[in-house]
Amino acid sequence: MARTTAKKAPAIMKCENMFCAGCGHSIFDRILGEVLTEMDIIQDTIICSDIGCNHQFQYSMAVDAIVPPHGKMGAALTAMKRVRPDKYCLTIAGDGGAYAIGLGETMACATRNENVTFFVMNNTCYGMTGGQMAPTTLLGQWSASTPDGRTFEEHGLDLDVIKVMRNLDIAYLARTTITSPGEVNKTKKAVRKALEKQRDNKGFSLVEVLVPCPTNWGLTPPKAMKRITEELVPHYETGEIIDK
């Protein structure tokens, strides 16, 4: 049997990541920071980092970061995009700091069109602060703050923004997994395509990624995945929905 030689992490990846056992942020982080380099991009971005999990990246990732606060990654991005036009401005967020607290901020960011990127990690629950009910926690889902799940009578029903945004007149939208190599590639497919739309001037993109919370659902990273495979694939439209 031939032997084959692990890909060797980009320079851009200045040590290990920070994140839980099996935690789908540590893989994003990587495909980003993959695109970033083989863009040749890295001195001419600027992250904006929402507060949660995905703030650790910046410990691990050598790229010149902002911390805004919690939820207004749409404000922060659209004022360092028109100071610096020049530059890749981007966040990595949460869907709690995306689509809860920072809703309004997303949503006015996206109907400006605004010449900037979102990517969201979706893991259905407040990851970073104990596992509590999230906007797009599913009907029945367990968490910290539905031990019995959640129902529509006192919670209503998940968000999913593919749904809200995908009648705007913006660039690209996508969703994507990184449950199996084949789906790690479309997802770093989408997101070297929503940081081209932003070079060339087509205005505002959003890639959601549905990545597993081992450690707050209560699951082995393999059956985490595969909860993603089984739950919430079917629930949540994956594919590019927007490309303009």
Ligand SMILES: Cc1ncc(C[n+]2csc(CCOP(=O)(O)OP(=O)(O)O)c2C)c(N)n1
Given for the second form:
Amino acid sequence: MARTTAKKAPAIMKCENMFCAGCGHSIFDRILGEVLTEMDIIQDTIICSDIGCNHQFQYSMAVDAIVPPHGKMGAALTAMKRVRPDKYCLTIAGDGGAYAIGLGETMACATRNENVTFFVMNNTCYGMTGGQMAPTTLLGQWSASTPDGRTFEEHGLDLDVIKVMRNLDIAYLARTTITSPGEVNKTKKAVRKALEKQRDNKGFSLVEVLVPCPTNWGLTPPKAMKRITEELVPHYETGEIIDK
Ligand SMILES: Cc1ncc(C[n+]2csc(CCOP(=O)(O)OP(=O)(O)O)c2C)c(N)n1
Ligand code: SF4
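Which structure goes with the form predicted in complex with the ligand, now that we have seen the form predicted alone?
Entire complex below, previous chain first.
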């Protein structure tokens, strides 16, 4: 009899996702769904969505959600947690929303050490609107708005928010990937730890995940995963940076 190693999806995943094939968001949503199920906190969680491909978790996950204007998750999460301190308040955000249009709100939320959790999917572009340059786009990287590649002279340096946050007085800061089963497990552990910090009232936690956007990178899903290992990981330090 044929054996399968595929795990049954946790009950929180109510239908198939709507992401492109090979999209990193879908892998992350499954990881988060497993953690919320294993911690038995689905009913105690409110997810603050961003605007972007990331928002599509709402179609496949049976969980309460709220959608503020693009990038304003830091402000919205602050309000959510202050009104409902009994709930786990978290966001699944894009790098464009969290680090460009919402950078001010994200940093203000972190510097106040609000007891909330950010999960930021860094796919080095604005995914939903067609793959334009984001602050995280690497020098030399082709994007819809940098057709000849990002240059320092024209577009400035890329932004590494983990580097900026590493000296802040916050509870947890990590960057992970999803390029192999081992890396998926590390991401899952980081997700759980971030939520445990919130449970224990330790303060702000953020996990950035380096994820592929095969559609806007113009790569097949396997090649997009390879790009993360070969180009992004050497540039964007991975691991647990703060764990208080
Ligand atoms: C105030 C505002 N500005 C711009 C937009 C257009 N917009 C919608 S999604 C998006 C990009 C999202 O990119 P990112 O946050 O990286 O998420 P991804 O789609 O890659 O998951 C932009 C610019 C908007 N909806 N609202
Ligand atoms: S455009 Fe990119 S980020 Fe959006 S669903 Fe497709 S692969 Fe995912």
